[in-house]
Amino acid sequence: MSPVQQGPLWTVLLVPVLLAVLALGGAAFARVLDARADGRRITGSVLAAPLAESGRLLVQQRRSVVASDRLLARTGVVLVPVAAVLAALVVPLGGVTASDLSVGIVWFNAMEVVMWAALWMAGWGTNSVWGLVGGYRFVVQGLSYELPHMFALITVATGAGSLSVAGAVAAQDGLWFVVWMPVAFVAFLVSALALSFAGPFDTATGRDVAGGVLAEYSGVDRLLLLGGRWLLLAAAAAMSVPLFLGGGAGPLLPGWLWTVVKTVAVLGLLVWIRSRVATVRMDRFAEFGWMVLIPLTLLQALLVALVVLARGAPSMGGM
């Protein structure tokens, strides 16, 4: 397995092209998800879709509601994409990676924590009631799924001896961390839905409360949100590569086409998932992140300690 090494400028930039493509491409085949469930043929215009609302959000006038605080709506609004795309330079692609910090993998939390802020901002800025319902929800749901989000990625650095993600795809030579940290794998999984406010986990955005965050937007801030939601997603699935399947690693292909192929693969699942499974409750929901995954992930952790201890592994640099 190659060494992941910092790229030149051109990765930094490659990065935003290559996460609109994957969100582009996750959308349409959510479209195409939906289009089989409702018996409808699978033509062009479905295919084409993401990019026809697009450009419809473009031209769309902004909506304004009286007393809303701009400043704060709109810098949440901005936020959302902006946070996908930061999150994602400490992606490696194969053997190169835009950002290659010392502590990406707690760069990769720290921007899904702003983006937790961002939706709060954008729903309480509105100065209308579904956005407000819409932000608190996020926030109760996020309080559900971060702290097993945050053990799953200390069991990957706990794993890795590394809070690096370059360390996390070295230290998966010959064996990928999803075989012996599975419950880690799915709490992440779990946790990327839930992060993009997408279905099955989508009460902040919900039909009850008018489309709570999204309520209130219009042209480019609803694209911004919704564009948003797709990159977030899109994000979360490049990152589980090299924090659970080996990063670039694979037989015959080239490091950065396994990386963009097991990205798709994960990409897929998750749309899969969140085509095919109902909304689900906030309240069962938090029962379920505390009294089942954060338990789990803990007990994860434990084991993945006990083995690194047992092997003898060396402390984990900048922790």
The other form holds:
Amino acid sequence: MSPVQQGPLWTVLLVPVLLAVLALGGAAFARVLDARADGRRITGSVLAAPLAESGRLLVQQRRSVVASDRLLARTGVVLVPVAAVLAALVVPLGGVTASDLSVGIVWFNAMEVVMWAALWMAGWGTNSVWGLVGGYRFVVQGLSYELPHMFALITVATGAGSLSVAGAVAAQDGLWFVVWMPVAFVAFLVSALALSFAGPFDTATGRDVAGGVLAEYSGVDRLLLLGGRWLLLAAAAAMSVPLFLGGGAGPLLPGWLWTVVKTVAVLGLLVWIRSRVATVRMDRFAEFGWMVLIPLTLLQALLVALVVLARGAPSMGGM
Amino acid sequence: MVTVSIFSGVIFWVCAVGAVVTGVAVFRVDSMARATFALLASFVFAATPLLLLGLSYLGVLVVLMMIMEMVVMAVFMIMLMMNPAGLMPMTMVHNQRGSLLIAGGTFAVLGTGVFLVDWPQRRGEPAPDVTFALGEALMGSHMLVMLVIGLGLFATIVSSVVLAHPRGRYDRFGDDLKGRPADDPIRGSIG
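What I would like now is the form predicted in complex with its partner chain, since the data block earlier showed the form predicted on its own; can you produce it?
The complete assembly is shown below, putting the previous chain first.
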């Protein structure tokens, strides 16, 4: 397989387009699953619902709240989709990447963490108790999954001997990381769901707090928040492919098509979990995160480090 | 003569001015949330010039750590330090005369230093991996010592939290350590 290379500048413009298509597909699949669970027939309108909803939100009037902190609210709302697109910049499509950063894995993590600040600001900004509670919930939940998430990324970087995504793909020539880092892969998927406050981790926008962060948002603001959440889920699904599933490696088909196939499969799995698993209480997830995920991911990192040492580390610092 | 491309020059000055402006904003705004995120913006502006130096790892890491740190700080500051939930207007300025003197003095010392120091000229080419070179220049042969100290510090933090915590496993699981689920004041089995 040819190594991942930096694409021409215009590929940067392609990233948001592809990510939006992927996110729309994921949202449509979620609608299909919901319709099936409700016993409704799956028609064209179910499939088109995310697009129709986006259009409706675009023309809907913005709600304004007395004494809201408009600066922080707007910043937070805009940052949600922007962070998702920036995170996806380092994801290679087959053998081409829009941005071949030498520290792509750290970059991806940094852009994910922007979500913390963004969602908290969005929750705070509307001067609504529900929004504030939702923002706090998102950050509190973050304390449970962020360390396992980082350990999962560190495990990949250790196995690859590189912090670049291209390096991670190159290191999987032969054996995919998911085979000998299954715990890191699972931790990555769990935190991907949690970072996009989806499925079992949707307490930040929970019904018990009247929609939480979303409570006071309507119109284009709501579209940016809801769309941004799907964009980030799609970005995380796409990132899991170069990190754990060998990037564009695969028989017969070209690299870019394998990347798409794997990304769609991972996104489908995430959406399925999102639709089928009930919301997990934050305190229970805190216990799971600290007592199960952190020890397991640490052990996984130790194991990978020992394997890397045993087979003779590639030259350190050759990032 | 060091040649600096116009592009990186523009980025540097935008970040420099941005860092100062948002830094001033920390003390001018009347809300804890705005002060926190103004400080975060200032840190991010300060981290970007690291990228210009080719220290991409350090630059991105500073951004990552500062976002996490400031968000967690916002939560705790607003919960614990400010009057009702941090929702009331507040000011970050305390001991105005003293801090003005200290800040002015520090700025004067550092500013004079910039012009007095005999800055070295570049010899040769920059290392291929600047982050690695910087780490070696800073730590040199003390790398192992510093790593051990890091572990020691972390172990100290964990053990001091464990020692300071008023409740132990006997409070949680009973005298025979068999009580399940644990009897916790806060659910989640970590309290």
